[in-house]
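Starting off, we have a lone chain in the form predicted alone, written out as structure tokens.
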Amino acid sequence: MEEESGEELGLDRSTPKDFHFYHMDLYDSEDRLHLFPEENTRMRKVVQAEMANESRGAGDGKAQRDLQEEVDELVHLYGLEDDHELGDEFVDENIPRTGVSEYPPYMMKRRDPAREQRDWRLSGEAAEAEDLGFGGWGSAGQCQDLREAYRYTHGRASEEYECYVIPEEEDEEEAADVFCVTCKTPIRAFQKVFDEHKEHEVIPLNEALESAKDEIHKNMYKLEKQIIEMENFANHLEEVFITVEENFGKQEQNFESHYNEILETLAQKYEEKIQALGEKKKEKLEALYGQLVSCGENLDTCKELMETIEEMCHEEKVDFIKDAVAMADRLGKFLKTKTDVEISAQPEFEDQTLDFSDVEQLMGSINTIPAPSAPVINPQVPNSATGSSIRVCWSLYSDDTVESYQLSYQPVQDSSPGKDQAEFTVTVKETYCSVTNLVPNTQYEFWVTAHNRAGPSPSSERAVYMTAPSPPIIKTEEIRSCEEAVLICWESGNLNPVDSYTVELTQAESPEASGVTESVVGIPTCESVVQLQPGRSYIIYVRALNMGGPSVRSEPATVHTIGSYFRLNKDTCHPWLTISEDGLTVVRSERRTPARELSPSDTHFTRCVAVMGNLIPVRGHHYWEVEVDEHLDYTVGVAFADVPKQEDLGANCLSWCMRHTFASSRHKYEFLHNRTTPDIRITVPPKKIGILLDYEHSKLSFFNVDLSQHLYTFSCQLHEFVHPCFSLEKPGCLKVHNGISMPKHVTFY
């Protein structure tokens, strides 16, 4: 690199090794920086001079003091005095001194290309990049551009001056696009066709990502399920340390009672058979004592006797006489004295049997655990049952030492006589217990007992529990509907009754969502009005609840909110009419069935041939259409619940009603209420008759559907709901259609 460097700049000598020369082409002719002035000829002259000189002798200390003194005056001359750095750096004084003068290179060089920095090298060839067209000096103008380029040496380059600080450039590699199935690693698109990844599988990188997020994703379920599981583990391993530690410390306890209850009973045993020996001691010792002092005074008795004898038998005949007789008394008797020679109380002890039955029974009892209390049983928590299914609780006094329980139950007893309920058991060592297998909304009674080595506790007391209710059965049949609500009704499905019901309702145009849209809670009864979105499909369900918890969904069933629907009341129907399975037909035969006799009160029409739909008892405008023959003689329109049904409709004031008769080819149309009708004519007979109920106007009006034709519009008094009526004085049939969007020629009336 240096010889090149050499060659290019023309050097005719060679260059010295530590020296680095690059081109002065790598900055523009106009940016490259004079470091020096032009006129500054002394400098040149000093740099003429240093090179001059061969020397390395006694010169160098007179050239190190010329150099010293030009670089003052320069650093007078431009005024860089107050640059302190300067005057000290620019002489490195690291570097060893040669003969020649070193002075700051006009050429950089970069050292590291990790570093943006360039050193500023002291050469002794400087005078030589003179003669190569590099010596040439700035104006004194220049200042500003040799502080610059001084302080760039030094870390310190100017915004003036960043062009100096060439970057190194990076071979940029192309982005891998395509990933290595067989590698397992990204690459490039013609590697595939060039490399060795010729024959392997590779696949676009996005869907490696995705994969390998998905992959990830995967094992953090599984890490996040294992954490639980470890969690859940660790949690045991935290209720059994505590178990452990609480069982010790209720052994040491009672370890600790029952050594000082047998200390305490060895103690009262030392003190009552000491006492007992000291009172026998005690006895034996008087008893000897007065047996020692009786004998004393007999022994007494008997020498003062024999010492009175020895005198009287030194004495004369006539006192010796006359004292004898009186010795002879007083020696009868006591000589009559029966005097005790046997010993009172042996000095033998006797053999004394300590009794420590009771401190064996306690030293028996040390290992012996007492029987636990009777657990107390919780109340139940709400929602805490299932249909089959009950999670039972109770609780423990903490002293208790237990090694299971037993819990047993039975369906609480009904008011029947003499109908035994089996009882149930099950042995847990949780203080809690699913039972399962259970009837749907059915009261149990629930007791538990505590076992350990000692025996069972008493049992707890009686607590009743109750499973939640079995689905309700939705009455699809009855389900009435118009755009702003639904009637649903449904049947309990549960011989007991239950609490309230739920219904949940979801938007049938999104069934991925599975979630609860809307929920009405609290009904009482076995139907409910629900408000809902008009143009809309909903599915829904209903459960029961009580006490136990929520029953499980009952069957689905899907309602339109698209128009009024409902169906012909099969209780109002005339025995001479049939209605179809859908409800929505009704047919008089040929054939006439004897009429049945219906008391006045009953719901049966009975002499007008009628029937009476079911619609939905809510406010707001109900639309249906009646599909009817030319040649039929009927009856169409609306009705109060209470009409009398031994009257024909439209022959009182609680029906508004459109009649048509046909007669010798001719048609007649009356348009009825309280025997009533405007004088009307119609000249086309329609075959579909539309038929809008407005209750917010109080109106009643009648279209022919074919022609989008008004015909009639009543004014009502609907002070209460109304339901549709149908009559058929003829055989033949009518055809209701409804749950049908309102026709825009109806909007106007």
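Quantities reported herein were computed from a predicted structural model and do not represent experimental measurements. Numbering follows the first chain given and starts at 1. Note that the rigid core is defined as the largest set of C-alphas that superpose within 1.5 Å between two forms. What changes on going to the form predicted together with the partner chain:
Once the rigid core is overlaid between the two forms, Y405 counts among the residues whose Cα shifts by 2 Å or more. Here W447 counts as shifted, since its C-alpha moves by at least 2 Å between the two forms after the core is aligned. Once the rigid core is overlaid between the two forms, P375 counts among the residues whose Cα shifts by 2 Å or more.
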Second form
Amino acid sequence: MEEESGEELGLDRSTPKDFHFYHMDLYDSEDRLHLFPEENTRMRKVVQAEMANESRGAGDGKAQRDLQEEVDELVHLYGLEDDHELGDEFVDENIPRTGVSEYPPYMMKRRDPAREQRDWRLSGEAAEAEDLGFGGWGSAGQCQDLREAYRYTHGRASEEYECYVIPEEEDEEEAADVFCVTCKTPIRAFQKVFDEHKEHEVIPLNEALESAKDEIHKNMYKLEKQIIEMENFANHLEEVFITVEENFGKQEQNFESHYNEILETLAQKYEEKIQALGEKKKEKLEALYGQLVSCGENLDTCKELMETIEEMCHEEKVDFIKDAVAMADRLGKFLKTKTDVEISAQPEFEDQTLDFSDVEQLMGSINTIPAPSAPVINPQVPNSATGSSIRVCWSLYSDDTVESYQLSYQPVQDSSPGKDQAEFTVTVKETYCSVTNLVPNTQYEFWVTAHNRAGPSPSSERAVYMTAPSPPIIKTEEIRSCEEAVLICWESGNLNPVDSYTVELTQAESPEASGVTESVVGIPTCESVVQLQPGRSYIIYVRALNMGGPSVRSEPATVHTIGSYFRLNKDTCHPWLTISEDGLTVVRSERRTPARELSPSDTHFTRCVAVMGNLIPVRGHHYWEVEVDEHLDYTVGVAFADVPKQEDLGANCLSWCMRHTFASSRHKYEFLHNRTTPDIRITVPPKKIGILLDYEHSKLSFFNVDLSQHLYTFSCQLHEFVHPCFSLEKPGCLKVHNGISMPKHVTFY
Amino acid sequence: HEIYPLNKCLSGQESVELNCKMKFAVYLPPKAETGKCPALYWLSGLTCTEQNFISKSGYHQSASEHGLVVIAPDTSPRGCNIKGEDESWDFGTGAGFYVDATEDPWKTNYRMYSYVTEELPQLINANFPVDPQRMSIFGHSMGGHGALICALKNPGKYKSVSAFAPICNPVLCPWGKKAFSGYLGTDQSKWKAYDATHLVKSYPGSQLDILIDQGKDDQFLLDGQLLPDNFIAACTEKKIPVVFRLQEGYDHSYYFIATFITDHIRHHAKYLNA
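Swap state to the form predicted together with the partner chain from the form predicted alone:
Once more the chain from above appears, this time first in line as the rest of the complex follows.
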């Protein structure tokens, strides 16, 4: 029913001429009878009810009514009087028919108005298709013919499509309750005992039911697959359809233009020839005419002479003789002049061979392929370049024959003309090319032409690609860290600016195992503070990034997030101090220093012989230790970066420090801030001072590391970041130890 | 913050050493409910009882934070009916000076040194959730003196010691001379055994870390009763680590103690909770 109409419609949409259009009703009414043994009617309805998308009532009476309704609908729809055309049986599910058969699953559903709409549209399409001259579809008369044709070709195949139908319960007394496998028919149990079923294999009805269901389901699945396949195929055919149209269009256009060219050329030649002939004619005619005129003149003269002579003859002797002598003269003269009786212009026109070589050429080239159209060069794919190579891609948006491409490039000029930039060219067969030997972080212009036997295409637009930058160089001696972060800075590694930098870190302990690389991207400047986990070791790389992609990794730097790590800052160093290579020891040497005043400076200490460390600008807590000599006069503590450099440490409110003075064998300890100190006596002079800076609790504490003894704690308002500071009041040396985690005793503070 | 659990004030413990009933106060931090805590002994100064520290010093929060049990005994035996015990405030009742008296009529009852270093700890260990291995001691004034000598005479027994305005050199100050001559007789060599400054000079034991706070405006300092300089000098000599803080504007009172008690408790916690 619907399936059949579906078939019809499906075919309407896309069946080319070759396929046999077969109407939905495969069988004539007589065929139908074969499929309608009395019981089968009922059985069939049951199977119907059990199909996947079926939602009909199970009751046979109802089913029957539904079927009938739908039939009537279709009849009306197609204006087909013959009931048989539509039929009310359904075709078996197992129909792997030839040709295009559209069996969308939805066919199984109850019809709805939307679907009917669709049918109408499809019929409309069918009509259109006809207009296109693709053969007669959709008209009933032709249905008939083709059906005949089908049957002829495919034969009567009703037997093939027997369904395993399952008996339905009618009423109790006559219920068939077993299934005879041999006869493939349900029977009543007692029938087994006698009748022909005696020897036959019999299975319970339920089993038969189940197996039949299974069978049907399996086949349904195959059907569904088929449906999808066929739909895809139909789609594909449509595409090919369209492409054929397009290709035809192109070919037509091509030929037309060639042809027109030839015609124009011929027309031109025609004009030329005609014109030339015309002129030739004019020439001849003029020449002849000229001759004619002079001939006429001659004639006139002759005639005139004759007349004169005749007149003379009638004169008196004396006059006659006079005239006769004159006449004789004249005649003599006249007859001497040559009369040209040669025809000056020949009536024939010479053969002029026309030069048709160009037309020949055109005719010849009608069959040759044209030169290709210009390729389109693609914009650069991000991250596809390296520091020395670029991968350029382009496309050809036509199906011209191309034998090779020529890629040309040159570095992009800023503005300075005059200097001729070298232009390079590469020939390739593919639509991409990796160009090597380039300079990092540089822009190059690329353009490409396509070539075939007919010649080159016009050049594509020029696209600018960029090589990736060179890797940056981490300034390892300027790394500062604490337990929770690291401050790294680096040199760009490139002359020209790059877009941004990326910092990558992996944990050092198990680089293979974890394999996790954290990345911080989009860093605009050459430094970055990265958050880290305490108590780990990290390996850090930096990359530079531009349009072309990332550079390779820089050389690595290692960071340990144990304690805080910093170096002494040379820029702040008083001229009398020297800092060691590793940035952790400061020495004031015994030297005779001139007493002159040092000019004041904002960056380095000029009065207090001091130096500051570069502590990472991260809050939290920091701990470091300073190794001192018992007899050394020193000051250690912290200060703001803008602490006045021409004052002593602790003499202002921008610094807090511990000062030790050793004089007269006595140790004096002061804890200075703003020139004030509490009165504190310490009996055992520390050799190693631990300093704890706690931003969170606004405290600065000092410890005797060896004794785990707490010495003093300042409460300090730290509105900005501070840095460790150290000064030597007398020659000697201080050694800083950092990157140490806080000892336990310190944690109480 | 937590609500500090009750202080227990126990009374009527019959002391063997002192032959009388002795009171002492105990503070149990919340942590003591779930396990044994270290013990911190506080020795009070002249005229005090076991109550003063508990009520006036404000130590609760700090002790609770660090999980320390604080024990504060009385400053002398009471009600022993010894003649002359109540005559002066700096000798006899309330002025035990943490010595074991050798002279009559004091020698029977006035054995505060043994009480504090032996009997009381045993009692505490047996009846309270304290760790017998972790003990520290501190005190004020006469109690400061007591803490110092207990620590110096028992190397290794106390994990740490600290003091508020201690009497550092009793053999040289009026209080000390009065008390020692009364309790110990005239033999000054016996006095030295209870003098912190002298004890330091021959201290053989493991490192001590001593914290001392002294109010600058303390009258008794000015009166020469406390003599911290002598003690510091001796410690410097013997390389005993001391941090001595002279606190501007403070006197001898409990206000001074209350101001710096947190630092002291933290000082002890560092060693007791190490």
